[in-house]
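For reference, the chain that follows is the form predicted on its own, supplied as structure tokens.
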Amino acid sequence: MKNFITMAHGGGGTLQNDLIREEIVKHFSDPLLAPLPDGAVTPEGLVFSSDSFVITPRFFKGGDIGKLAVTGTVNDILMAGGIPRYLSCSLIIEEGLSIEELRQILSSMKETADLCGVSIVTGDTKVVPKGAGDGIYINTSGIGFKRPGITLGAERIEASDKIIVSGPAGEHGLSIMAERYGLESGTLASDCAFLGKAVELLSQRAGNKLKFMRDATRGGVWGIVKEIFENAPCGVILEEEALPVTPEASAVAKLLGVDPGFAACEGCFVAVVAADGAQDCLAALRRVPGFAHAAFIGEASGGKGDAVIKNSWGALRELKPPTGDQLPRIC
């Protein structure tokens, strides 16, 4: 661990893991907390996340930080298992933000937070000198109830249960890498967007035959599985070609050196379902407006923590996530 913080330490990488663990972590120890869920599940029933949001741009194609601040805290509870109801909302602005782009912020919050039909109920609202911000960050904090008929945790992730992945890969994270530096990107655009649908049909079809979800943000899938299996009683295989990746994402990602596989998503997840449910799930997952590159990806074996891709010539390598992530600040 370095003796200060770098950006890389918000990168999703091994960095902040390690500075999540080692430094924070340690002194805030509680049973709900030691998994390092994105939502906890307290012995209520009630699943609670807590999210903050610091992107550059804060409008981009495919939203902006407002509909990025909703999206990020309703799909961390559906994640956890949670049927999402309530949000705070809290702003830090810098001086000098304008009105008319507070309005357009707000206006943006209240139309996703109706569509994934949740309401804002409270929040708090800071201003700070101009300089000691970049315009305007947003907390969002979510409280919903656990949905019934299924009980999520990577403990209970056995081998030959099938890893799902619900649409393309990276599109947020490469989307935001060709605008920041001027690159023609065609249609390409973040995949910002509400998970509820998918995860109802998914949770109705699989029951509790759904053993994880876990959205695939900072990190990108490939991280996210890294830290998934992790945490199980055994690890896995993931299949390269497998991965979804639109011809768009591709090109933006050969250009700038990137593996999309670690790309940040901000519309997608990844499922692990047991083997005799996974074909079900999957094809019902297809038929849901938006995820039809849903996929299977690779499947739970081997020993606990192992993790590695198989490329199209059937040779292995480990699965290592990058230290930072390829690029800061896209969430």
The other form holds:
Protein chains: 2
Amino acid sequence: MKNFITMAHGGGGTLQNDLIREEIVKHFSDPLLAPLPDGAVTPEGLVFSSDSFVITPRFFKGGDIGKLAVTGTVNDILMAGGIPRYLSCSLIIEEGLSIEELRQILSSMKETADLCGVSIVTGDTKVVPKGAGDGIYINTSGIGFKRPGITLGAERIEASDKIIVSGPAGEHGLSIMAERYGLESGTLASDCAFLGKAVELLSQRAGNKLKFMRDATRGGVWGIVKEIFENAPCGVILEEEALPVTPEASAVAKLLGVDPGFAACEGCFVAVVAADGAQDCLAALRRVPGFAHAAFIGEASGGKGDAVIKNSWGALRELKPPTGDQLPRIC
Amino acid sequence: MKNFITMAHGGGGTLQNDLIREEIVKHFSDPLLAPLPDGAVTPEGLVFSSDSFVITPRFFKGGDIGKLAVTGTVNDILMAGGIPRYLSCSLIIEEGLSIEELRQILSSMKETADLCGVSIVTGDTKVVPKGAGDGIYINTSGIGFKRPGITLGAERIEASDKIIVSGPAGEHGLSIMAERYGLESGTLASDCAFLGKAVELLSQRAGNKLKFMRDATRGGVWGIVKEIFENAPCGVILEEEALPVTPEASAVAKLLGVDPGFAACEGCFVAVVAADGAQDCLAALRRVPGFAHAAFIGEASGGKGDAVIKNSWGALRELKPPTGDQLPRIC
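Return the form predicted in complex with another copy of the chain of this protein as a structure block, the form predicted on its own having already been given.
What follows is the whole complex; the chain from before opens it.
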């Protein structure tokens, strides 16, 4: 661990994982804190999640910080096996933000909350002086209720389980990169979206054959799979060619030299399901509007900690996420 | 409403109240959002609260941002009638913060959480570039369970109900001001503390005679009473001389020309209890270690919206909180 926080500590790579594991989780040492990265499940059957949003720009193709702040926390509750119900909204506003922009963001939050079926019931507002913030930062925390019949845990994963990705990879990160660098990106936009319908259908179809879910935010699809299997009792083999990538995302990725598998998504998740019935689950997921690109991208295999990726030649390499910061302030 | 956010929108005065009421509550328009300012009570009996902490300096006499972030949200849950149980911790760290300082803050959070009997079970970490933050901002959100036998609501307040303050006024705000201005303030320190024991005893003693509670944070004791009675069906008469103020706080207040009744507390709350039994409640509260200064400071009286304060001459004046910002980044 370095002596000072760097941007790389927030980039979703190995440095950030070390910071969270070696400092935060170690200090708080709570049994509920460690196992599920997206949210905690309490003995009372509550699912609790919290996220702060510092994205720049605040308005982007496919969404804005308000929409993202609602879907982000709602999706995290879904990933931890909860049915989202209540949200808080805590704002840290930099002096000088226009009231008009604040209104747009609040409207977007309300509209998205209605769409997700959650109520924003509590919150807080702080103002910091010019230069001590950047427009607006939003924290949303949320409460959900555990979905019956589903128990998620990386320890339940076993060899031959299938890895499903729910949609095309990297759309959020690549679209934000294209905007920041002023690249022409055609129809490419952030995939920022509510995952509720897809998760509900998948849960119904898979029941307890669903072992684990995680949305592929910071770190992207490959980064998230790597993290999941750090806590699983077995390893994973991924198929590079199986990852769905749209032509627009692919074009931007090639221009920037970025692997779409490590670019952030905001409306795409990874699910690990038992081999028996996995085909059914995938078919069900593909029938949900917006999820036609869902695909198998690999399977559980090998010893604990092994994570390899097979390219189109059939060659295997170790799956290594970037150490640091691919893109600051992506969410 | 002005066109841009100013520091005064975060100062706990009337401008902030307008911002919250006219923009945030109006946009989110949820029946659970409006009634209890410190937290929401859901139909399932959950109490949910959220607060972001941006205080400067981060380490101060009597506490630090970590301790404050835990007691702040825990106390809010208590005020809303809940028994606090779970907390989230979401950090927005400015690039360049030392890991050593982060560790101190995390340790302080853990120690305080243990003292308050809550578990930190989920969270998030974001890093923003130098100049887009100020060291560290912490959001804590919390879940509690509704305390049986207690129903809080400003609508339950009626004429002759007594107003109790749990301790000396303004210690947090005045201590922080003294530190910022480099004043010698002797033993004066922030009153930052867990209110659980006091609230538990008061709740047991008062039962449903307890009508309302609120901790006297931004806005101070007078400011909070004013806000409580904006939602009550009757008015309030306060006794200026009855407000407990320590000699140290009084000395700093006189130097700065600040009314301690409007200076922020972080370990002091206002309770409204039925006249019948109020004396018992006060006596019980005073027996809790640290709460010997608890006192009656006025009573419910007069028409809705009336809020007056009586000075030592017996002269009445309208209770008017500052419009704007007494002290930026006090919590």
